[in-house]
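Only one chain is shown below, in structure tokens, and it's the form predicted on its own.
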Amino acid sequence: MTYDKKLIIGLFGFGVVGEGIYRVLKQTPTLQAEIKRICIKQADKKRNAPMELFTTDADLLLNDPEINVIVELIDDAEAAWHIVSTSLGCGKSVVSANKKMIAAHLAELLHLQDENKTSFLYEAAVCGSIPVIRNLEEYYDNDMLNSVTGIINGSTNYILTRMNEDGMPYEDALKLAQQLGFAESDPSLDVQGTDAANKLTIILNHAYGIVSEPSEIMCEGITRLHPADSVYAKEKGYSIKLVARAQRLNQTDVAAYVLPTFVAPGSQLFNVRFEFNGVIIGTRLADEQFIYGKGAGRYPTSSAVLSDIAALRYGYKYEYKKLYTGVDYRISEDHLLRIYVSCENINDINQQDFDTIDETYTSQNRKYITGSITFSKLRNADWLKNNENSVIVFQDSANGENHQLEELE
């Protein structure tokens, strides 16, 4: 196989990642890729690159026949959708890191790639430098994949690490994460779990061929967690993590959610701390594979973007093999989870929603219930809408070890 395809790149965005990509391409001629033009918002801002490269006119990149690759690295999801959809429609290959845009337009993006025979790569959109998408796409055959479980948002993991290990209040941990650049000035997408739900939407497609929307995934962030929850976790030897989970239940159904989770010391996720990400891929033959690394930041994201650019030199594209296996998986809410609910008033929780109750505890300051509940009842419970109540799932139920989940032969 030859690698002589010359990549002429139009770059959207020149933040820390965009500048990093520019510098690496300048220093690595063996990649046979060069940036012809860069589209930015502010024309008068001083940048560490020749001014003649920059423009505020997106059409100069999109309509340039010499540019055969668009690299999109902007924050605005709708603007990114216009850039990516137009580029694919023009027959240009595209590399993107915008998980919100990809999750929101997944079905349309699949259609555009097929219709225009173009390549759209986005490894950087899920877990930064950790090669989750490429591994799911290339290595794991669908009938051998039981689950994908991960800490896939570094901001919330940093906050929870400070809360769990240092006893730091949520507000202080969030402020520190923002000061260190691990959380945005508006952290709502991260702390409410939306970012992880966007990533899980993408993972579901490559793991099981499920084309869904983020709204189909039950998603609870970390804003409801109470200091008493950390006390309970320490007493039981757990660590609290925000975990995204895709679990095959049987031959057609998959459980999918993003929930705060009690992680036991025996899990590889237990020691995933601070801004790091970790993903466990569970298979029928090889048991569990664990991938660990930095999920965000200048260099991890740049690494993933560069890997995608390099792959375009030999015409690589996602084949979306799981869409064509003949098995139509769907997201199911008909399964049990073992959960912990803490609250101010125990009477606020309808205990009849639970299939079984293991423990009820009351004290002057905080009350909690542990037990098993059908997923659909949990998602639709009135008491879940009360922001004073926190819900944490036990990892043993999420691992498919719960006896209520169908045994896979």
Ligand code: HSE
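Residue numbers count along the first chain shown, from 1. Computed from a predicted model, the values in this text were never measured in an experiment. Each form is matched to the other, and the largest set of C-alpha atoms that superpose within 1.5 Å is called the rigid core. First, how it differs from the form predicted in complex with the named molecule.
Annotation: Cα of residue 184 displaced by at least 2 Å between these two forms, core superposition.
Residue displacement note: residue 78 has its CA displaced by under 2 Å between these two forms (rigid core superposed). Relative to the superposed core, residue 166 shifts its CA atom by 2 Å or more between these two forms.
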Contents of the next structure:
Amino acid sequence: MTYDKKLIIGLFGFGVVGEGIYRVLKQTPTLQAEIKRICIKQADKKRNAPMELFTTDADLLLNDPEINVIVELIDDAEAAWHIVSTSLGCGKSVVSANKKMIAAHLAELLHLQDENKTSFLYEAAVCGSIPVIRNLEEYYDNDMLNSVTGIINGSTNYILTRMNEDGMPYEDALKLAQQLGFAESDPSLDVQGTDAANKLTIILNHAYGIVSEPSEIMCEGITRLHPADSVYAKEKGYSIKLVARAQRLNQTDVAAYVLPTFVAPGSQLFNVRFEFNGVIIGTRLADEQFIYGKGAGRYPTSSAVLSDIAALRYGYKYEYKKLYTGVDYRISEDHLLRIYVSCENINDINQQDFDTIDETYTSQNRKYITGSITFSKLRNADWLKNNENSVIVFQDSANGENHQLEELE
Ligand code: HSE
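Output the structure of the form predicted in complex with the named molecule; the preceding block shows the form predicted on its own.
Then the entire complex follows, led off by the chain already shown.
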């Protein structure tokens, strides 16, 4: 097979990733990909590329028939949606890293790809350098997935690692995550769990064919965590991580959430530190598999964008096979979770909401309850609206009827 399709690229954004891609493509002629024009916001900024490449006029790229690939690496999700939808609409292939935009417009993006028969690739949008989407699309292209569980936000993992291992205050750790280029330009997206929920929305589509909106996913970030929670975790030998989970519950239902999680030392996620991400894929045939790598930062993100550009040379498209398996999975809120809730005032927590209570502890500093609760009750609990109360889930507490194979005679 020959890969003779020459890619003429229009690049949106010349930040750390955009510049990295420009440099790699220039130094790698075998990729047969050339950047024809680069659209930027600020015309007067000094750039490390010939000035004649740059423009502030998006239409010069979108209306250029010679440009057959748009690489969109800008921060603004609304502007990105305009660029991506226009490009797909006029038959150009698109590579994007914009998880917020993709999660917010998933249904429309599926429709646009179908209608225009164009490629839209976005490996860099989920877990930086780790090929999560391509694995779910190609290797796990059947209905054998039991669960996808992962640390999928590098900034929060970096902050929690610094706080727990070095005793660094939250604010300092966040500042470092920003300086190192891991955090979103609005870091509340990271620390409140929204970025992970956007990524989980995309994962749910490629894992189970679920077309959802990020608001359907319960997400709590790391901002409510209290020092007493770390003390509890250390006593029990756990590590607290922000974990995203999709768990098949039965033939139609999938549990999906992003929550701070007590991770036990036996879990592969226990040793995922700093900006690294790790994803455990639970399957019917292979038990568990674990993929691990850098989830944020200039080069890891560039690596995924580059891989998508290279895949366009042979016309690669996501096929969204899970949408067509004939199984209609949906997100369910009707399952039990085992949780820990800590608070200032134990009477704030309505214990009637729990199915079972395992432990109630009160001290002068902090109080906590552990027990099992139906997911929908947790999600709608009034006491969870109080930011003084923190909730942490025990890992693997949403368990489905993991489908197993019948033994062969
Ligand atoms: N802010 C994101 C993170 C960047 O920390 O994971 C990569 O998606």
